[in-house]
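As a starting point, one isolated chain is supplied in C-alpha cells, in the form predicted on its own.
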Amino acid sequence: MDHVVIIGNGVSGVTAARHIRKLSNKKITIISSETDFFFSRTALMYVYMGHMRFKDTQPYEPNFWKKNNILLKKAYVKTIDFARKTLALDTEESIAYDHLILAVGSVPNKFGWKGQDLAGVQGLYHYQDLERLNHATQRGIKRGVIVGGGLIGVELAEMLHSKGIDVSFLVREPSFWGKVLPTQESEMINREILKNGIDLRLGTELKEIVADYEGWVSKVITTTGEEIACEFVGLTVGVSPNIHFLKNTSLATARGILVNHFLECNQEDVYAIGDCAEFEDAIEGRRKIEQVWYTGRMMGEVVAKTICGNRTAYTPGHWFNSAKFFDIEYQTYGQVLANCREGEMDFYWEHKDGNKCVHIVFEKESKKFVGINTFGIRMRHHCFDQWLNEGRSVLHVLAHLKDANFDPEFYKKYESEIIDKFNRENGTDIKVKKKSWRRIIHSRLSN
C-alpha cells in the first residue's frame, strides 16, 4: 500500500491528508513537532485574549484521526534521504515514504539585530510563541514594543492592548502597510491604531535590543538613537519559508522549496505546499510565495488529486484575502494595489465616521472591473469572483453591489450613497438593482 508522509500539520498538510483520504485508501502519516493536533493558527490571538480556549481552536475531535485512518506522529524530522525515500526523526525512528508532502510552514523573520534572541523577544506564528507570550505576560509587561507594520504586528498590538499593556508600534514606512494598501486605506488604519491608544511610530526603525541583568529585554534603541523601555519585543517583520533543515540536500530551494505549477519538487514523488512553496515560474498576477491561509488550503486539495492519480495544476484564481484591524474588518478581491497601474483608474468612497470605505479599481477605457477593497462592510467572495470571471464592468458591479453585501439584516446599507458619489464623479447614471428572490435564495445557499 502506498504510504503518503506529510511533514507539517497546518492547514496545508491537513487539507492534503483529508482529501487523499476522501480519494483513496492510501496509508497517511502526518508528522509535526508543534502540537498533537491540527489547530486554527489564526485563532491564537483569541486564545491569548481569553475569547477562546486552545482546545476550541481544534476543528476536529481527537478521534477524527483514528476514525479516518490518519496516523499522527509528534516528532521532528532531522534529515531526509530522497534517494532512499526515508526520513530520520529525532525519536531515532526511520520512516519510509512513497509520496512525501512538505508542508513545513514559515518562521518569523529576523534581520541580525543585536539582542534579537534575548528572552522576551519573539514573533507570533507557532503555538510555542503563544506559550512564550503567556509566560512573558505572567512575568509582567508594562510596555511592549512591536517591530514591523504588517498583519501579525497589528494583531499582536491588539493582543497586548487587550491586557492593558502599553504598546509602541515601530513601522519603518511613512504609513501603516503602505506598500500594500492605497494611501486612503493606510491612513484610515493609522487613525484606527491611534484611536485604540497605541503609540504608533511611523518612519521608525529598530537598531538594537538591550538586556537587563537577568538577560531579559529591558529597552530598544531606534536608528535615531531614541530609547524605549519595555519588557517585551514582538518581531513581526514578515515570515520566511521554514526550510533551514533542507538547505544542504538535493532538494532545489531558493527562498522557499521550488515547485512547478503541479506543486512537484525536483525530487521524485516529493511535493511542497503552503507557506514553504515557491513557484519556479510565477502564476500570472500572483507572487511566487503566497503565505496565506486560503492558498495553503487550495494547494492541499490540488496535491491530493495528483497523488491519487489525477495530476492537477494549481490554479488559484483571483486574489482574495481578509483581515481585521482592531474593530475594522478588511476584505480584498481582485487587484487593488498601493498605486494604480497604467491604464487603470480608481474610485474611493469613505463614510463620514472614518472607519468604513470602499475602493474600486477598473480599466480606464473599457471600465472593466479589476478589484475592490472594503473596510467595515462585509462582502461576499463568490459575487466578486463571479464578476471577475465574467469580465463585468464597474458599472455592473456597482449596480449589483447590494447582492454582495453580507452584513447582518439590520445593519445600515451604503450602496446608494456609494453609487451617488460614483455618478457625480464620473458623469454616469447607475441605478441600484433590486435583489430578485432568485438571487437572494442563491446568495443564502452559497453562504
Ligand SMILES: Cc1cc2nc3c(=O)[nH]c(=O)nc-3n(C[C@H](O)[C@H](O)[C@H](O)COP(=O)(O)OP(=O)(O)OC[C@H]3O[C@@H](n4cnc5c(N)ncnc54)[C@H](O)[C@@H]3O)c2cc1C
Given for the second form:
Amino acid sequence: MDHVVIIGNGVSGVTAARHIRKLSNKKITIISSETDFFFSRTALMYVYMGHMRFKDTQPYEPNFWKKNNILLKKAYVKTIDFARKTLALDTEESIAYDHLILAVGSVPNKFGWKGQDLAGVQGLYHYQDLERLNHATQRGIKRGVIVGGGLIGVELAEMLHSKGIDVSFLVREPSFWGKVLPTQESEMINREILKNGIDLRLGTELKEIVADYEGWVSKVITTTGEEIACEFVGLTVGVSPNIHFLKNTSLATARGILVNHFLECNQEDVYAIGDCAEFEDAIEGRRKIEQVWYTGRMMGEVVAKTICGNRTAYTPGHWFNSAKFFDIEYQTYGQVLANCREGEMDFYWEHKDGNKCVHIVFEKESKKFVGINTFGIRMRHHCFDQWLNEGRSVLHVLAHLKDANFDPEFYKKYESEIIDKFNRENGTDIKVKKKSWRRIIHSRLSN
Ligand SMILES: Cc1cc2nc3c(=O)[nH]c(=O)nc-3n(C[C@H](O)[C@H](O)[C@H](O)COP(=O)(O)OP(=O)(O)OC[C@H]3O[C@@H](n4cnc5c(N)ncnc54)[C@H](O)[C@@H]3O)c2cc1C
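Please supply the coordinates for the form predicted together with this ligand, as a counterpart to the form predicted on its own shown previously.
Time for the whole complex; same chain goes first.
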C-alpha cells in the first residue's frame, strides 16, 4: 500500500492528511517533534492570557486520528535521503515513504544580535515558546522589551500587557508595520498601541541584549546607546521557512523549499506546503512565500488531490488577510500596499473617533477596484472576492458597500458620509444602492 509521510502536524500537514484520507485508503503517517496533536498556533496568545485552555486549541479529539487511520509519530526528522526515499529520525528509526509532504512551517528570525540566545529571550511561534514565556512570567517580569513591529509583536505586547507587565516595543521603522500598511492605518495603530499603555519606540533598533549574573536577560541596549532594563525580550522580527535541516540534501531551496504551481519539489514524489513552501514563479497577485493560516489549509487540500491521482494546480485567488491590533480589527482584500503603484490611486475615510477607517485602492483611468483595507469594521470576504473576480469599478463597490458590511448600524450612520467624501474628492455622483435581499440571504448563508 502507498505510504504518504507528512512532516509537520500544523494546519497544512493535517489538512493534507485529512483530505488524502477522504480520497483514498493510503497509509498516512504524520511526524512532528512539537506536540502530540495538531493545535491552532493562532490561539497561543489566548492560552497565555487565560481565555482558553491549551486542549481547547486542538480542533480534533485525540481519538480522531485512530478513527481515521492516520498514524502520528512524535519525533524529529534529522535528514532525508531522497534517492532512497527514507527519513532518519532522532529516535534512530528510519521511515520509508512513497510520497513525502514537507509541511515544516517557519522559525522566528534572529539577526545575530549579541545576547539573542540568553535565558528570557525568545520568539513566539512554537508551543515550547509558550512554555518558556509562562516560565519567564512566573519567574517575574517587570518590563518586557519586544523587538520588531509586526503582527506577532503586537500580539506579544498585548499578552504581556494583559498580565500587568510594562512593555517597551522597539520598532525600527518610523511607524508601526510601515512597510505593509499605508501611513494613515499605520498611524492609527501607533495610536492604539500607545493608548493601551505600551511604551512604543518608533525608529528604534536593538543593538545588544545583556545578561545578569545568572545569565538571564537584564537589559537591552539600542543602537543609539539607550539602555532599557528588562526581564524578558521577545524577538518578533518576522519568521523564515524552517529549512535548516534540509540544507545539505539534494532538495532545491532558496528562502523556502522551491515548488512549482503543483506544489511539487525538485525531488520525485516530494511536495512542500504551507509556510515553508516558496514558489519558483510567483502566482499573480501573490507573494512567493505566504505565511498565513488559510493558505496552508488550501495547499493541504490541493496536494491531497494530486497525491490521490488528480494533479491539481494551486490557485489561491485574490489575497485577503485579517488580524487584530488590541481592540482594532483589520481586514484586507486585494492589493492595498503601503504606497499605491503606478496607475493607481486611493480613497481614505476615517471615522472621527480615529479607530475605524476604509481605505480603497483603484486604477486611476479605468476606476477598476484593486483592494480595500478596513479597520474597526468587519466585512464579508465573499463580496470583495466576487467584485475582484468580476473586475468591478470602485463606483460599484462603494454603491454596494453595505452588502459587504456585517454591521448595519455602522452603515446606517456613516455610509452617506463615506460616499459624500468620495464624490467630493473625485467629482462623482455615486448613489447608495438599496441593500439587495438576494445578496443578504446569500451572505448570511456563506458567512
Ligand atoms: C503567534 C502566532 C499568531 C499567528 N496568527 C495568525 C493569524 O491570526 N492569522 C493567520 O493567518 N496566520 C497566523 N499565524 C501564522 C500561521 O499560524 C501559520 O502560517 C501556520 O500555522 C503555518 O502552518 P504550517 O502547517 O505551514 O506550519 P506549522 O504550523 O509551523 O507546522 C509545522 C510543524 O512541523 C514541525 N517540524 C518542522 N520540522 C520538523 C522536523 N524536522 N521533524 C519533525 N517535525 C518538524 C514543527 O515543529 C511544527 O510543529 C500566526 C502565527 C503565530 C506564530
